[in-house]
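Have a look below at one chain only, the form predicted on its own, in structure tokens format.
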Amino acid sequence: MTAPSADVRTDAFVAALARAGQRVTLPRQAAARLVAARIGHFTAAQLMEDAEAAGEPIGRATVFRALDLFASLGLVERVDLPDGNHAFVVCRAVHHHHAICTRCGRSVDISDASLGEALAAVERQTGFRMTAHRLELFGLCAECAASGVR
């Protein structure tokens, strides 16, 4: 299965904004195009670099506000990187987790289904009742691991 094109992803972002009753402004459309063109995780600073290179008319504050809005709509998710910085990844609108390649930045969505047993064991052992959780795994994707470069 191949990833949707940037145009299809942009259209999905714009449609999600409209469904949520949000204004579909030109700067938000620009932000959607920038995010849709990214592969793997990305930072707000990288989006600003992309905007400048593409001649997109969007300011720094607008990028941050758009990312916050996209996150609230479940279109992107903020991930905390091992170095303490954070980035964003484009997401499906169902609960899932991420495995992120520390070399190339590729992100793979992981279903929550396989974690059910582990979460139930934590609850049994601790008495802690979980209401939410988030899991981020870091390592090398199959392609980077196969290259032998660490």
Contents of the next structure:
Protein chains: 2
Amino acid sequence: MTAPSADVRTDAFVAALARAGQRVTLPRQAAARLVAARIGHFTAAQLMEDAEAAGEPIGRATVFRALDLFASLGLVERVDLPDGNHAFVVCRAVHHHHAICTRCGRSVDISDASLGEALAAVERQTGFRMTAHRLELFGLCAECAASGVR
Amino acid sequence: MTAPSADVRTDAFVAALARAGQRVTLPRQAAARLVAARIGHFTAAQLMEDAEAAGEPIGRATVFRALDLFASLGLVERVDLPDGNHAFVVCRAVHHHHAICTRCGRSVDISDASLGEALAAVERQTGFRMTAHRLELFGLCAECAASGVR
DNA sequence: ATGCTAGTTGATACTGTGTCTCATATGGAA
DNA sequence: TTCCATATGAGACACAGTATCAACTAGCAT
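Would you mind giving the form predicted in complex with another copy of the chain, to go alongside the form predicted on its own above?
Let's see the whole complex now, leading with the same chain.
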């Protein structure tokens, strides 16, 4: 389970933009680079700080638009943290879920497979026809669990 | 699956306040009544409008405090809607999940049981030690599914 | 290389949500 | 009835996210 390096991921972002017929602008490239360099989840505000720190500030609106775009391309996904705040995580394009470390913020993609039968059972019980669902798991990743408190 | 009436639920709210050693104030009673009268999920802002409409306006801060209190007593729960907004639903006190109708907002409590094995599997695979999770199901309730579009 | 144009940017203003403060009011025990 | 810890609410604040719009630019056509 070796994670791809940050610049490989940056290239993947840029390639995805081009493939989708989206313009590869300087701010989008910068955003892609900053997102790819991040470990764990991050907020729009953090990304703006990163950009500022990297000497290539990006306007607030542009950051939100870039993140929306990345999300619509399945490159990142919006998650709701336990405290009610919103954040983004880098992820695969297919439907899946996230296990998020509450200490370091790292996230691991989880396959949807094990949920299928449980979902079907709920549909039978409730009469609901499910169209979407969100599952977010919070805990400590192996390293954080091994290395200390909280 | 007959839902308790609104005033039975109001009483349950007031009883829960008293049981927890919390003061049964006028604004809290009003909030309890308004929450109990709602069908489906609602936001803090909606509850304020309800209070206004009922001729017993409640301050913004008080509404948030009352909802936080109800949530801490397990009388309501905060949910994150697919659009990223926050809302509240009335619910049982034990850990469970919600199936939320995207058309009428009605929500049905779902037991946690079917998730246990899936969770354990994820822990084995990822090395995470899970401490919390959130599952929200969105779809059409039986009535909305039967009675029309969307 | 150059020009063109649709799409993009970012400064700014705005909306809405939730929090904080603090003077005033009140529930409920004595 | 008195008293005081607790709750209230007006208003100011902090922050996320959106809307507007004039200026800019990516990338195509020439």
